[in-house]
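Below, in structure tokens: the form predicted alone, a single chain.
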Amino acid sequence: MQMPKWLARLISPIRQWVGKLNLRRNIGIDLGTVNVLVYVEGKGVVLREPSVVAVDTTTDQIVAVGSGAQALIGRAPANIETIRPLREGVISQYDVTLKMLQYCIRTACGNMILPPRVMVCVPSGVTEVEERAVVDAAREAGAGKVYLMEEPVAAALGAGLDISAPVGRMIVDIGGGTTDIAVISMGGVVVSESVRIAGDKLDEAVMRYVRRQYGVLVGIQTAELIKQRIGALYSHKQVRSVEVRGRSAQTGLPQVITLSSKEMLEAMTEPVSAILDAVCSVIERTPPELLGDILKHGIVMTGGGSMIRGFDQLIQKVTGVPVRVADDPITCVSRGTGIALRGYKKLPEGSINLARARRDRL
């Protein structure tokens, strides 16, 4: 039954007023293995927290989330367990991930009249079961409508690339749990590969190297600090060094050693080689028509792993393709989700899960 014209004229200004209230917020979430970043439309990245949750095992209660939980790693009593609920880019502990998402959404949005519209990034190689777990967790955490987007597509948007044109763009997103490599054209992924080797594996490689070369045990946080301060993957003249405190594997007593940036290439050879193999594999499978575009525009690197000194030079040497690191590479994925969600109805098919978008549309 058609609405009477007089009633439509009466309701129209009310609808416009309600629309201006912006009762529903659009937020994008980069649900990473190491960090969770939340982008709120109109505000930018408002939250960046470690993907860590502290749980009291005696009461099964959440003690702290994010930076508060990370500060307890290795320092908490026996009844406090620090958990990373995401492993290699996917949910490994559903209930803990749910609590973390609730904290992130509540912190980013505050009190809302309507639940937010949320877009969550997932690795390009995620399975349907893993995909469903992310959607269910986001809904239970308070999201009204949930959309998924592949991380390399979001990273390309966040890096400022025009992915809607029929031009090949190549992105290498090195996160904490996964490295996603993709060639994108007309808003969709043409060729991609997701390997569960990224920042965490680089940290573990540093830990193994220190134990093998010096007989000293260091924790994962110390290894990450070493990587951030002196990590280098290409020959360089300016040598950096860092003093490392650990425990002797032989005596069990504290020991101090000094590591140099020259040692880092050897330390991280194994995981870096796997990432390089994945990059080369994607290039080999790219249609010839798009290879010319990639040679012209180059490869763009995003994610925390791209900030390791010389990583871009190493990829360029191996592939022969120009490589550059995006501005503010750590936030590219979260900013890309915000850009996509703001104009999700206009994005070409393949850039988000349109089937779910249509089903969830108001």
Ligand SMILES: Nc1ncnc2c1ncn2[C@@H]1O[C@H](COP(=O)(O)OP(=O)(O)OP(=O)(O)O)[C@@H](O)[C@H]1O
The other form holds:
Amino acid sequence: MQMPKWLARLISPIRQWVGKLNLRRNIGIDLGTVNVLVYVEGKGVVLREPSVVAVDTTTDQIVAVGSGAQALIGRAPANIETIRPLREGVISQYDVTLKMLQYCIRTACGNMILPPRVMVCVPSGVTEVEERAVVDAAREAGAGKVYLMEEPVAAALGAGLDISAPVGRMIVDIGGGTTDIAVISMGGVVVSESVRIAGDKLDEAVMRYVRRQYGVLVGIQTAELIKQRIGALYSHKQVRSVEVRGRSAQTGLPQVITLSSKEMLEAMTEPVSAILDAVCSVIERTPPELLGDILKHGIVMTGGGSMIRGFDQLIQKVTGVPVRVADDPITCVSRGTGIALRGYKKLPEGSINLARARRDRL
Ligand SMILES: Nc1ncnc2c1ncn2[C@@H]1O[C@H](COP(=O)(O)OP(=O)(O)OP(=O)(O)O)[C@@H](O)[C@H]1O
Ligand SMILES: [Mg+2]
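Compare with the form predicted alone: the form predicted together with the ligand:
And the full complex, kicking off with our chain again.
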């Protein structure tokens, strides 16, 4: 039943005043394998940290969370363990994820009177058990109400796409643990694929390449640095190179080598091919009408992995569809999760379907 106009007018100043008191916040969390980002309604992205937690194994106490914990990787004494609590987009260590979420919610909301409504994104291929773990962890960490949203839908919203129209839009979100590809229309996913191959697998491929080609062992962080500095997947004129320090697999002694961006496609061929196959498989399954829209509007890439030079050009060449990388691709999902909660006051907890919520005016 609709409220009478006179009553709405009467209570509107009270509502505004209560709103200013900031009793409850809407927050969106991109609980990623590599990075965790928190978006607070009205403020934007307020927290962006590596998904790493350092634990003192003798006392079971948390020593550091985020960049503080990442700085300890490989440099801490034996009693300090650095943990990445998410693997391939889903929670692999519940208790540690819980601590990380507590830290995120506390940092984002401070001492709020009412617990926040929290939207967390999950890869589109998660199981019910994996979803349950996210809801339980967020609630235990201090969320009032917890909603889940598919990562590519959040990415599309965050990239500024109008996903409510009956027009096909295609998103390729390449994170650290998962690549989520989806065709979205009217706020819902029409075709999707989530593969557990993304940035981390590219780092491993670089590590293997350096060993195979030069007989040199490098750590995973060095491999990630190589990927970020000189990673390139399409022919390019401006060749870059990087000096890498590792250990000779033969002598066990330190060795310095120079790698060129020209070698990167070969180094990352295997995981990159798997991502391309997944993109093509989504296109093959897309209904023809929507495919026409996608040809017109192009594919939008988000996630940290989309920043590898030439990835967009490679996808464009293989699929024949124009491709562009979203602005600030790493924050798209978190911005999208925050945006999604706007305007919906009575959403039921759990996985949300924006198309249905709009239809039912929740
Ligand atoms: N400039 C860059 N060039 C290439 N890769 C990059 C760059 N910056 C970040 N990355 C990569 O992006 C990945 C992290 O991206 P992102 O933060 O989107 O992942 P995530 O959301 O934590 O993971 P997921 O969504 O899979 O759970 C890492 O593999 C990182 O190496
Ligand atoms: Mg992500």
